[in-house]
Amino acid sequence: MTAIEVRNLTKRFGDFVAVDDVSFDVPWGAVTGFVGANGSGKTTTMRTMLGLAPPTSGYAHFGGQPYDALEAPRTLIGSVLDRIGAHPSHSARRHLMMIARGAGLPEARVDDALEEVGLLDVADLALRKYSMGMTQRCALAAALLGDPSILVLDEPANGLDPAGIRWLRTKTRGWADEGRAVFVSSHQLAELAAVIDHLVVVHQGRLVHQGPAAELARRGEDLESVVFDLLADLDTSAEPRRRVRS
């Protein structure tokens, strides 16, 4: 069984079609990369997986259910979508209490998950006063607190300095190699894929590729080119995003 498993998903939106007809699997131990341009359906895709946004048809499974379906969701997928949502007045630390508490999770969970993204020093600093990426490390740690199995990331690095970066890097590789699947999306394919096994390709809300990213770069070169090559070929050669009329 695969961590997670897409199949047929569709999104419209009245008549444009957001997401068409997607189908890919994510293994476990393996850091999937998410690729495609601004627009391409990414962010849509990953809602509609976490039944944020119901889908027109097709589904998603996580260890074989449906999001909805799953007793304690925290306690097998964190992830990161939107804005963190947090009052700019609370701290850190409170605002991953009340989450930990509305969830049913240990509240000792909330100092470990902010001592893993290194902001248990500045736990208690109002979010207001945090850095762009100290708020994208603390919704990471809000991923964190159910110890989850699974990771759904959306563009977790953005807002964060080449260290941050880095550091990331590092903790997806980590989290992988503890045999959790990591689901990371990026339009910047150069901040993660000296980490990433696996491929999922989007263009105009449709699948273009998937398999091991050593697949697709066999050819010697890094995977940011084969990768940019490929999406630009298809701006040259791919029929419009289609729309459908009731």
The other form holds:
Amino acid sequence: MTAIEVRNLTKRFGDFVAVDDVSFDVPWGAVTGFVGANGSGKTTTMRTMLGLAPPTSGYAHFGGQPYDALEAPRTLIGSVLDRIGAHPSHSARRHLMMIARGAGLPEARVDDALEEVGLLDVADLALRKYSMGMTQRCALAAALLGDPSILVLDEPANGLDPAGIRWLRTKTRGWADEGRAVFVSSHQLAELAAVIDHLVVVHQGRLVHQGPAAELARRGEDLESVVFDLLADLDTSAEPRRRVRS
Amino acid sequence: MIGGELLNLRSTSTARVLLVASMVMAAISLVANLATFETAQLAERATVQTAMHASTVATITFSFVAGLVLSTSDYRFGRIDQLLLSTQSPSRILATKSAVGFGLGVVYGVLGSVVAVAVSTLYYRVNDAEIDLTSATVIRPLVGVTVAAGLFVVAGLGLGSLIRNQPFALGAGLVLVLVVQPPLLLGAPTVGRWFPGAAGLALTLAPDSAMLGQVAGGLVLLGWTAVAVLAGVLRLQRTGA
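Having displayed the form predicted alone, please output the structure of the form predicted in complex with the partner chain.
Now the complete complex, all chains and molecules, led by this one.
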């Protein structure tokens, strides 16, 4: 069984098809990169997978079950989304405590998660005083709160400084090596190239490639160049994004 | 989930600021209303009833605003994502928020009542008049406002979850309660008294013969509150976060 199974996932907003019949698998014990240009549908795909936006059709299963059927979803899936989801006057500790209480997780996990992302010393500072990188680390702490086996991370490197990006790469690799499934999106493939085992590429809401990253890299070029070439070819040859009559 | 919602409530200053504002406005409304009467009229039942009613309007208006702000903040700051990641049941989320919101409204109502009793006691003493604080004329509006404040917070939560945009929700909610309903109640009372604002005023025993009775007003307000919460649940189910 794969960690995440996405089948024929489609999400329309009116006549705009944001995610168009996308199917892919995310294996356990590996880092799966989710790549595409800005506006290609990565965030919408992830939000739809996580049940934050109801799909028009299709499904995403985590460990064989849809998100809404999970008894304690945060113990299986941790996610970093496009926004942290906290009031700026709250501290990181307070934000995580709220999530822990709301999800029925042990409160002792709050400090563990803050320590893992290196925020324990500034845990009582209001989030509005955090840098963008610190805010991203707080979002990661929230994702790790339930000690989940699957991590869904939407652009987790946004706002991180070079040292932070390096730290994230090490962490991401480490989580996968522990047996977790890590599904991580980025529009900067260079950030991912060093750690990913599998790759899912989307373009204009459609899946254009999925498979082991090594398969693409075997063409003799680095992964970033190969994917750029792939997307450039699609820009000139593919049909424009689908619109439907609603 | 209730633990998380209570912590959220304690962690944001909005509810506390609105509570203080509602208590101040209740006191000002009460004094301003009593000041329009001659000292000789103060002991009359109608005067006490009008004054108590004046203090309750501030409490229920601020309760409604508190509900609107608390629910729209979830969308403004993206907290709704975190709630849905913990449980994907919109009805459970809104039920939890409603339970906590009702409790908050009761606090608004109780403290508003304490202010009304304290200020009226002081005002009557200064004016050498007597007020029977144990009479039904005092007790019934204050019990009514406590229930009404709870229901108005929940109605605000429901409407806020439906509209989501904070400025628009606040504008729409206040226009409905303060601008649309009063002329309707004056011009067509047989229709206007069934609207949520008038039902809330009936629950607080407003001195207006066109209003529903206190219990009927409470039931109608409960119905409107249930409709608002249900609409919020349906919106969350249909469109997600």
